[in-house]
Structure formats: C-alpha cells, structure tokens
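Take a look at this single chain in structure tokens; it is the form predicted alone.
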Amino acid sequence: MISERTLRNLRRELRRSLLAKIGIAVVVFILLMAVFAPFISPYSPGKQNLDEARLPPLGFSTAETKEVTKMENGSVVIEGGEVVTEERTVYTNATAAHPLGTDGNGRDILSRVIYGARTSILVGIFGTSLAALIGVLVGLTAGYYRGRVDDVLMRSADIMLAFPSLVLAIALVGVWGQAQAPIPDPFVVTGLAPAFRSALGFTTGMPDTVVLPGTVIVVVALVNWVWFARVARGEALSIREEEYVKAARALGASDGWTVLRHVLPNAITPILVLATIQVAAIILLESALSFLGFSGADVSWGFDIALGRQYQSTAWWISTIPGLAIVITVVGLNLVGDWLRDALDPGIEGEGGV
C-alpha cells in the first residue's frame, strides 16, 4: 500500500514539473491507443490496397517521373509498329482516408502505428517484469548473504554486462528461434469492436489475436536483468544492517521471511523507478530486433521502419512516422521515470536508463 507521505511527494513533484505532466499524458495516450486499437484504428493493419500504395500524409504531395504511353486525340501513338512512350511527371496527393499516408503495399500507416503500439507496450511490460523478477531475486540474494554468494552472483552479472545488449539478443534469438504466442483480442472475440465499428460505419475485419513475440520477451529480459540485480543488491546491503532486520533475525525469523517482509518492501522504490526507465530501454531493443528481422512480429514499429528503407527518397513517411512513435513513447516513459525518481528516491542515478 502506498503511504500518504509517498502520495504527497508524488503530487508535489507533479505540480512542480511540467515535463512530468507531459510524460504522463504521453504514456496514458499511448496506453489507451494500444488497448482500444480495434475501436480507433481506421483499418486493419494488414489490409492492402496496391492502388493506394505510397500515398503521402495530409499536407504533403509527391511528384514522380514515370514513363507512360503517349496519347494524341485520345488514341495511342504508334510509330514503326511500336507504342510510343514519354516521360511525364505524376503528382500524388494526400487523402483524408489515410491521414498519415500508406506504405509500399497500400496499408494504412496510422492503423499500423496504432497496432504497433500493442507490440511495443506488451514487450516492454512483460520483458521488464521478467527482468525485474530475475534481477531482484539475484540482487536481494547477493546483497543479503554477501560473501561468496555475492561474489558468484554479481560476477555472473558482470559477465553479462561484458556483451553488447543487441549482439547478445541477436545471438539468443538465433539459438532459440522466433517463438510467437497469439493472444485473443477480447474486444474483437466478444464482438464489441465489430459492433462498434459497424454502428459508426467503419470498416470491419480487425485482427482477432495479438501476436506476442515470446522469444523477444525472454531475450530482452535476459539482457536487462543485470540492472535490477545491481540496484536490488545495493539496497539489500544497506537494509540488512537496519535494526529491524537484526531484530527479526534475533527473534528467529528465517532468511526468506526476513527478505520478503523487511528487505524487499524497503527496496521497492528504486526498483520501481528503474522499471519505468527499463520499459523504454526494452521498447528500443525490441524495435531494433524487429528492424533487423529477428522479432517475428509483422506489426511492429521497428518492422515498419525496415519496410520503408527502400522508399526513403520517395516515401519518407513510411519509416519516419513509426520512428517518431518510438521517440515519443521512449521520451514519455523517461519523463515519467524522472518524475518517479525525483519524487520517491532523489538519490538514484537512473542506472540502465536510455
């Protein structure tokens, strides 16, 4: 349960910090967008229409030189038995039906950004939770027992830090493959989203499952658990010397009971602050893996950036808009993490952040 003092600190820091308000607004907006994607997405993220490929966003137009058949008085010009062609500049204008444009396959970018938020947020939350579970367990054990146990566990953590995160993640994905876990979308399966969209005249056919890249979640957790271990160990080393911990041990409390009842609750604040920052770091790592083709998810911000590489000179928005979504989400999460750090534990330095 959150104490009244903690709530006062959070409210005071929130009133003082404009950046905290902006960060919270951004994170809430992204979360609502991800949760209610079947209701607000203009189209299914996989719906293709090659006739509308590479449409620009609203406010932009494109000009492309194409070789077309030469026409005179409504007839095809033929010389020497061959159809005569000519180069002509073709202009493509934006349309309100696709406010952020379309990709090379005619898929609506706004819809893919909305559904891509689901992949990034789910990987960020589940990956951070698993990393925290492993790291906190290792860190509390090392800090509480100290000595040889501490040396073995933390030297193992140091070995993990010796490998670049992205390289280690790619190696693990290569070993384990791209395991995916389809999760039913409750809004679509129960018929709520289709009924809502039909009532408003929107297109139907939203995906009835959310594909969760299971391997990526495990990999990002194994890459990032070290940061939680270091923070938890530092807190355990300090807390184990407190009088209430010594009193519990003197009364015959077991080590497990003492850690769960006294050490962990008093170490949770910096762990929560770090978890907020690590969600942003894991979203970046997942996007990098998707960009390189190791995620397996076909609706992901990083995957869409990779798809737009070949169109950088003619359709910049295909890569730019998903990239902006990543930047906005990561900045928002880091602003929330800074707010929590300043309000709950001003002494923490944000280790492992982005």
Second form
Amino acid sequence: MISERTLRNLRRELRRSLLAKIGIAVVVFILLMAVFAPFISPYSPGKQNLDEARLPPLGFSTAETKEVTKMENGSVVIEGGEVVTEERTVYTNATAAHPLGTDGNGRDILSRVIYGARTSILVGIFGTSLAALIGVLVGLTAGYYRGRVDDVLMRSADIMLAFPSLVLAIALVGVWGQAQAPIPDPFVVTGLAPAFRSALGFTTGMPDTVVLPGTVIVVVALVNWVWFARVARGEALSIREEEYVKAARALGASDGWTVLRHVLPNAITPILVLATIQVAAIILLESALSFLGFSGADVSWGFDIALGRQYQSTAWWISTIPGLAIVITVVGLNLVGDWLRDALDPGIEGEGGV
Amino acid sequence: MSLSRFLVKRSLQGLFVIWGVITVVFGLRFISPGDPANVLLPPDVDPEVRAEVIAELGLNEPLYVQYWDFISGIPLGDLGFSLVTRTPVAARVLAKLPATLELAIAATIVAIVIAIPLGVISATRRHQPADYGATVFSLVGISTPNFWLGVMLIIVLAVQFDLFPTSQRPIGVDGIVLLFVSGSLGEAVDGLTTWLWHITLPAITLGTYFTALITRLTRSGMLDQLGQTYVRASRAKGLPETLVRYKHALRNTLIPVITVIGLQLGTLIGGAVITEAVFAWPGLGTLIINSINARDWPVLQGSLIVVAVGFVLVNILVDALYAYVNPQVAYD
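Given the form predicted alone, corresponding form predicted in complex with the partner chain:
Okay, now the whole complex, with that chain kicking things off.
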C-alpha cells in the first residue's frame, strides 16, 4: 500500500524541512494532550469557583476600578444615614494554581484547553474518517464505472458544493438538533487516571465520560465528503487504465475485488494527504459551529471563545487562549499536510478553512 | 467546442445543480424533528385549531403538491412566507443581501490589494526575510479561525485602543448613494467615512483567510512562471526585468488565481455568516442564524437557496471568464 520509495521520500523531506518537524511535534503534542487529558489536566474542565473568576494568566495582572464601601479604622463610614462608598483600584494577580487564568465562572482555562483538545481531535478524526469513507466510495465508483454512474454521482457532488460548507453545516445542525453520545472515559472508569492523580496529589473528580458530538461528526462529514470523492474519482479514472487492472479483470476478478485490491491501494497516497488537510478544515468547522452555539459541546475551544466574549473588555484571555490552541493545532496539521504533499506530490490542491 | 456551445452546456449543468439545490433545501424540512405548526402554536393548542393551521400552511397536501408549490414559485421570486413574521421571505432576504455583499466585496478587495503584491514580493525575493515573513503570514492566515481573529481585533483595536467600533452597520452603500443623489455632498462624505470606519474590522476579519490563500497561490504561481522558458527568453532578448515580471509572469499567474477566487466565493459567504455573528452585522448570515434559532424554516430555506444559486451563477461566470481569457483551456 505504502511503498518503500514513498517512505524514503517522506524521510528525506522530513530531514530537509524544519517546518515539517515542527508540524509533527505540534500534532503529536496535541494528540497526547487529548488522549491523556484525565492524567494531566490540573482540574476538571467543568469545576467552577466563583471566588476565583477571571484570574489572569501568569505574567499578567489586571487593574479594575470598583465601587467599594469606604472603611475607616476597620469600620464602615456612614454619613447622613447612608453607607459611603469610594472608587478604588482593585488589582488581580495571576496565581500559579491557574497558569492560563480562569474564565467567567472561575473554571481553569488550562484544563478546558486540555479537554477541549479532545472535542477537536474526536470531531477531526471521526469526521474526516466518515467523510473519507463516503467520498472514497462515491469517487471510486464514479471513476471506475464512468459513464452514467459517474455523471449522476458527480452531479450530486456539484449540488453539495453549491452550498458553502459552513452554511450547510449550520443549517443541518440547526434542523437536526445536537445529539451527543457520552462514552465512558477508559482511563477514568478503569481507575487508572484517578490512581495516578491521587498518587501525585492532584485534584480528583475528573469527568468519567467523553462526550462524542454525534450530530456534528455526521454533519461535518456530510459537507466535506465531496473533496474525497473528487480526488478518489480522478485517481480511479487513471488507475483503471493501467495494465495490471486490465489484467485483473481479464482474469475474471469481480468489480468489487478489482477496486478494493487494485484501485484503492494505488489511490491511497493522495487520499491520505487530503485527509490531513481535511482534519484541519474540520477542526476549524467544528470550532465555528461551537462558537455559534450550534454544536452542543460544553467543552470546546470554539465554544469557550464565545463564552469569553462577554468579558472582552475586562478579561481578554478568556477568548484569546482557546483561539491560540486552535491556531497552533491547525498550523501543525497544515505543516504536516505540506510535508506529505511535498514528499509524495500527489498533485492535489489544499482545501479547507472557515 | 466553441465558446458559445461551452456556455450553453455550462448553463444547462448549472440549471441542473440549481434544481438539485432547491430539492435538497425542500428536503431539509423533512429531516427536522417536529413540524412547522409547532413554531406557531403553543403545545396545548386545541386540535381543531392545529388542523386549521396545518391546512393553511398546506402541510396536509400530498408531497408532490407541496414540492410543486415550493419549486414553482421560485423562478418568480416567491420563496414563501416567514412562519414568524408572516412576511414574504424573498423581501427579507433581499433586504439583508446588500450588507453581506458589501462585506464580501470589501473583504475580497482587502485580500487582493494585499495578497497579490505580497505574493509577488515573496516570489521575487525568494529565501529573503520578506519571503519568510509572507510565508509565515500565509500559513498562520489559513489556519486562523476568522471569528477568533474578529474577537481579537475587537479586543485590541476597538476595546483597548478605541480606534474602531465593535459592531453595527449604521449606513450602507445604498444609503451613501442616496445621500450623493440628494445632493448633500458633505453628508455623503460623512456617510462614506462612517461606513468605512464600521466595515474595516469585519472586512479584515473575513478577508484574512483569503489574503493568506491568495498570497500562497500568487507566490507559487509566480515561482512557476519565472522558471518558464519564455521568461528566460524575454530576459535574454533584453526586456527590462520589471516588464518581464509584472507584464508577463504576473499576468499568467493571475489567471489561475482569479479562478480560485471565484471558486472560494462559497467559503467567503460561509465566512461572512460567522463574521456577521461576531460584529452584529445585519446581513444574510445573521438572518440564517436567527431563522434557525426561531425555527423559521421558510426563511432558512429561502436564504440557503439564494446563497447556493448565487454561488452557482458566479461559478458559471468565472468559468466563462476563464474560458474567454485563456482560450487554451479545453472546454470540458
């Protein structure tokens, strides 16, 4: 499926390109963060503490002018029967307990960034896989059979392409609602993560489920399968003319066998490159849906950016930090995509973005 | 194939896609749980009243009748009635369209004005600081969610430095034109300034992704062209370098760039939806989001049809332009 030569090209390009190394490092880092969230997250992402709301990240402090009760010698000043107030500047300092600060409900932003990675990665991987499954099936069928089948399938792809993906995604999630499937977090239900945490003296009470945003995954796949269909079709059109495919058919191989055994393996490289770029595009799409409040996720980078908006004049970090997480992740994925494309040169164009 | 035959074929394909779009949008209602009568009526309503409302909306007709009613009005500009305001959908969509178009066009202008020079500089000064700067910019630009960029611009430029307003669109291009026509030049200039002042941040927000994308394309296109034989030949016969670069190489680079700009208009409209949400910009995006929240299906359906049909038409136009500018393309 992936030849020795391909691997050699990948290694050579990786040695040559610093950007490719950075990209892989970033993607691996985010993946580890998502997988091991219940081990490394300082707090539960939902744990509120209103006394510690809107703490700035380390290295920053905030000054806020507040109306406070005037005190003199430890007692309230009363003039003319009324409590006297005065304006005073209140400084809030960062604390090491919340290195990235806290949000409007006093939830730890670092913990929410770590758990938010899970939502992005889950939607990115499952959404892309589903899109690839649909698209490759359609594309290979269209390219292999050509003629009328090709016309019907690719015209329906054109119809999908006529809708801007974000608009279609909003409409679909909007009419479908936001079904989510909580699945047990294997690290928490097996007691592995809690044991690790109490051994190190970390706070406990991590959520014992991972919420799989089902509708969002289906919707992002429905709006993005077309790109896979186009690439797979193009590959199938040229591969079906190869001698080995003709030979297989002459020997009496069925269509299904020929496509799976001979066409698909030889089309896999461009599909993999596209898949990398699509994970980035789908993560962006998920964050946009969450930002608009259509994904139903309660721990998601996009959703946290929206939550921070009401504090945009007093606590800039609440919206800023989850956005940086998105940018870093997507830059990493795009760098990996560039690396694969440069090394494998499948001749496809990048596509994606909100 | 001649240009006119190509156009006829392309238009027929376009018509088919438009029919498909309308059919898909019609089908949207059937995948949504609950029926439209629920939007209008309280849950404990008298079944008789309920039946009456359903009949009035035509929801008890056979499916093919409903489909025909839906599709036959569209060529005449009839997109049905809003469930909430009971006004024609077409009028509401038309009223919101200018704001979105203004935003999309402003963003495209921002993108083209910055990206093409940047891409050219980057390609002609390869492996110099300017090139690295442009490359990093375009990488980060295509990776940044535009709604977050919008929020950041608001936090820094609107809240901290108070240079721009955080939201709203107090005047549109139509209003400015009206002021010019009515002859009050001072007011018109004031209107234009206000408009520019309000559209700057949304246009940057929406335009950044495209700026990054077009910078990338221009750079790689220019590098490709500058390596071609005809460029070497023009240099060899003594043409000034500026002429070689900007007349020949750039011109050939721009053809694919224009196609991509056309193809990306869908993404642009998608981006406009969310940009409007960030800046409370009263366009189609805001209408779409409000219609979903209010479960006002006809408005959602009408907006989707207008967006998708517009996109199909623009694509036909881009294809025609492309075929006209570059007769080499095999009209397929």
